[in-house]
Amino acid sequence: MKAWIPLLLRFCLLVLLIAFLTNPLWFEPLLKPLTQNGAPAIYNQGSLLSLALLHLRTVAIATVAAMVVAVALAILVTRPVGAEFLPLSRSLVNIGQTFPPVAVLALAVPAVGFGEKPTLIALFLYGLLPIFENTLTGLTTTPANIVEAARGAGMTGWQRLLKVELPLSVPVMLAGIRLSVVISLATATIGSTVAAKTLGEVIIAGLQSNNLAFVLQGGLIVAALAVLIYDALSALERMAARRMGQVAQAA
């Protein structure tokens, strides 16, 4: 019975999130005490659902781009031809963690203008490190006996990579992607300072008008999305780990 409690709580959170995004006026009585001087309790300068979807789209685009680059770099430096580039690759993926997101946005705006592009650049740079390091760990900790068995079966280097090493690295890679997504979900809110359409609009509007209800609803939506996506990716990670464990035992 206890095992179902966390799942039930997550389901209730999902239902509440969907209800709030599609019918926010239902929750107005709960948020009204947080307003002053008759200010609106529900964000009324745009659709919360649209902002949430645009927020998720921005995070998804940046995460996919970071995955492509980080995984490619990890593959390169774990091959004999690219092993010498490991220090350089680590330096490159650490760039995003060196500068604050606001600094990245400030540097990107003169180059690409206002809107979604500066935010994508910031999220892309921030997402590289966890994906790269986890992919690198997964590829370098693949059981040697399995790799040798694949080599003995006549597989080429690329065949071993695509059919053995990468599939066995999936659980560790998913952990890096999960961390990258959660970081990006929170960081994307500051994109609204450069006119990107994210849930940061709600928070910024609340700060500008001293409306705690706006700040709270924007923050809670982002937090709910982060929890739900984190749990979904964690479940995928566990499924992949069980599957790869069975494959390793069979080998």
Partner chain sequence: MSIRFDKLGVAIAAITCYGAFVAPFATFRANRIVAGEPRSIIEALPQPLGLVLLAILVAAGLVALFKTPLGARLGGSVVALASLALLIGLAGSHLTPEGNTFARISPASGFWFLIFSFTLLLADVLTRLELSPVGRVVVLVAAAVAIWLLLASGQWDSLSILKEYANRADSFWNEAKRHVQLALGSLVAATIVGLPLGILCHRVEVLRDGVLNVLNIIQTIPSIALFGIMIAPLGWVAANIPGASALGIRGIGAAPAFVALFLYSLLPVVANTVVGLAGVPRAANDAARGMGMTGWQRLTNVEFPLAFPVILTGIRIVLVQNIGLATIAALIGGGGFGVFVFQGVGQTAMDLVLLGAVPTVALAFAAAIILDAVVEYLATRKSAEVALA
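Form predicted together with the partner chain, following the form predicted on its own:
A lone chain is what you will see next.
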């Protein structure tokens, strides 16, 4: 296959997605056969575009929070001060992952109420593991000779971390963030069962009124967003890896 074909496909997907979000009525004839008894084919209880933006906002807030905590935790447990926490933090983050999203959402409701907050908590918990594990891998697999060279150049522990270890871990870290974002995009839809404003609202409205067109459009928008974001982050990762590869070779 030629290299530009996947790129063209992605571009078409992006154009389709933007067209659907801004002018959903253009697509009504396509979805009409999926409805029964003259039900509306396009979600009509709110704008798809604003729901998509709210969806992305929820995912972005949760991912940034998970990123800050996971990276800080990974830095802490790889320093001599926090080394004794390494096994425990590993098992805790793993345990967090076994909690089903629906359970986390439902249990968070009595503490923080309905709406966006329980969703943010669930997404945050789910985002932690991939970022933490990958940052840990990045920080613990920095080639020993590079760290030695930095020490030899007279860098303090703090300087080594900021100028050598963290930059070299960026590609692996980005891979973790990518995983975490894709998981969060899908999980955020479940947040609508506790009244969060996400694209899940469209799907749930479809399930409740037995309207397959709603379910399908909600699901496909989320899937398209996930595919596009996944690809964009992969490209960013390859760029970072290339840069880091050059740095490592130069050193």
